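Just one chain is shown here, as structure tokens, and it is the form predicted alone.
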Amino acid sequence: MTFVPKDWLPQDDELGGKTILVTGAGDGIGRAAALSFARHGAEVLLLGRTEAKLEAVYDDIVAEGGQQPGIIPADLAQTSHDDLMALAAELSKSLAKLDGLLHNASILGDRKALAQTSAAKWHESMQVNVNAPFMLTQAVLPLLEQAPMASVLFTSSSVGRRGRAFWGSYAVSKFATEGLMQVWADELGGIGSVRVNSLNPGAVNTAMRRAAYPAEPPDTNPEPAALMATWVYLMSDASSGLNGQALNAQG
């Protein structure tokens, strides 16, 4: 985490006045990030597949005294470009700007050799992990460009920086995520106020991690909430100088 200044601690209102959209907000890192953003003053828009999980996050934020969040039920595996453009149009009716976008939603896909990987599962992984983040960023870009200082954060993985056997579509999709981040960053970084980076969370105790490593004791890895200062930093104005960087949350 060398990119976070050693003496940096978020203020209680570090994200005050900001509106941040979080995908995959119902569970794991997305849930922890949404709660942390709200605790530091942000209005959070919760996008996810399971409405009941989003409602639970909503209830937790309100119970803690945070700003009333928005709930956006959406299955990114089925979402079209038209759907996301319609969503952006709806958001534009109530929002003057969007200050942050955390692309957290991902699926593992087939954990098999490429020779045995299902084509349908491959396409589903690319849809959720690459196509939907591209389309959503494109759809809400006008709102991001209205913010004085906006941050787009793509969630990466170590297997998206060095390929490993049996990680199949997930690894390839995360390589594509890194490329998508770099192109957005290069296109936007020099002409406006939108910065774009990627963050590899590392090993974290989430349902996805437990599915990927079923033999690993869950308490081997930190809980998502323990790492959230990094996510807050990257959504705050303190990180305004970072653009086009492939970052690691741990180690």
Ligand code: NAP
Second form
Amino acid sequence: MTFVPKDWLPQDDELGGKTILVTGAGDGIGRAAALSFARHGAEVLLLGRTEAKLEAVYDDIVAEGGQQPGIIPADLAQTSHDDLMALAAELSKSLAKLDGLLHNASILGDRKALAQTSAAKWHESMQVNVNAPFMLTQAVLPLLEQAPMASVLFTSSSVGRRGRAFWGSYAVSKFATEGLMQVWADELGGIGSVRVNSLNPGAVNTAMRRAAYPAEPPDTNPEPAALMATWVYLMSDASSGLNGQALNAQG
Ligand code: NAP
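What I would like now is the form predicted in complex with the named molecule, since the data block earlier showed the form predicted alone; can you produce it?
Complete assembly follows, chain above in first position.
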């Protein structure tokens, strides 16, 4: 967590006045991030594939006194460019700007040797983990450009920085995520108000981690909520100097 200044603590209204879209907001890290952004004053837009989970997060945010969130049910495995352009057009009717975009939703895909990975599973991982974040960023870019300081955060992984056997399409999709982040950052950084970075959460106790490491005691790893100061920092204007960085939340 070296990039977060040692003495930095978010103010209660650190994200006040900001609207932040979170993908995969129904569970795990995305759920914790949405709750944390709302606790710090943001209006959050909850995008995910399981509407009941988004509604539960909505209820939690409202029960805590947060701003009423938006719910965007969408299965990123199925969404087309047209769907995402239509979503952005719909958002533009009620939003003057978008201050933050957390690309968090991902799937593990086949945890197999590449030699055994099915082409269908490969395409699905690339669709959810890479194609959808590319298309969504492109679709909402005009809204991001209306914000005085917007932050786009891609979610990476250690296997997206150093390939590892049997991580297949997931690892390759995370390498692509880093590439996507770098190209957006180089195109947008310095000429406007949109900054783009990637964050590797490290090991976190979520459904994805438990599926990837079934033999590992779940309490080996921190809960998502324990790490959220880093996500808040990256959505806050406090991190406005960061662009094009591949960051680590732990270690
Ligand atoms: P998780 O518990 O599996 O949560 C992923 C969220 O993404 C879920 O809410 C899921 O929806 C949603 N999602 C998956 N496929 C989707 C789709 N097709 N359309 C829309 N939403 C979809 O995973 P997590 O551990 O919180 O992971 C969050 C991010 O951190 C991912 O990018 C992951 O690669 C990264 N990461 C996690 C770890 C870790 O140790 N946990 C380590 C490194 C990187 P449902 O709830 O409906 O399934």
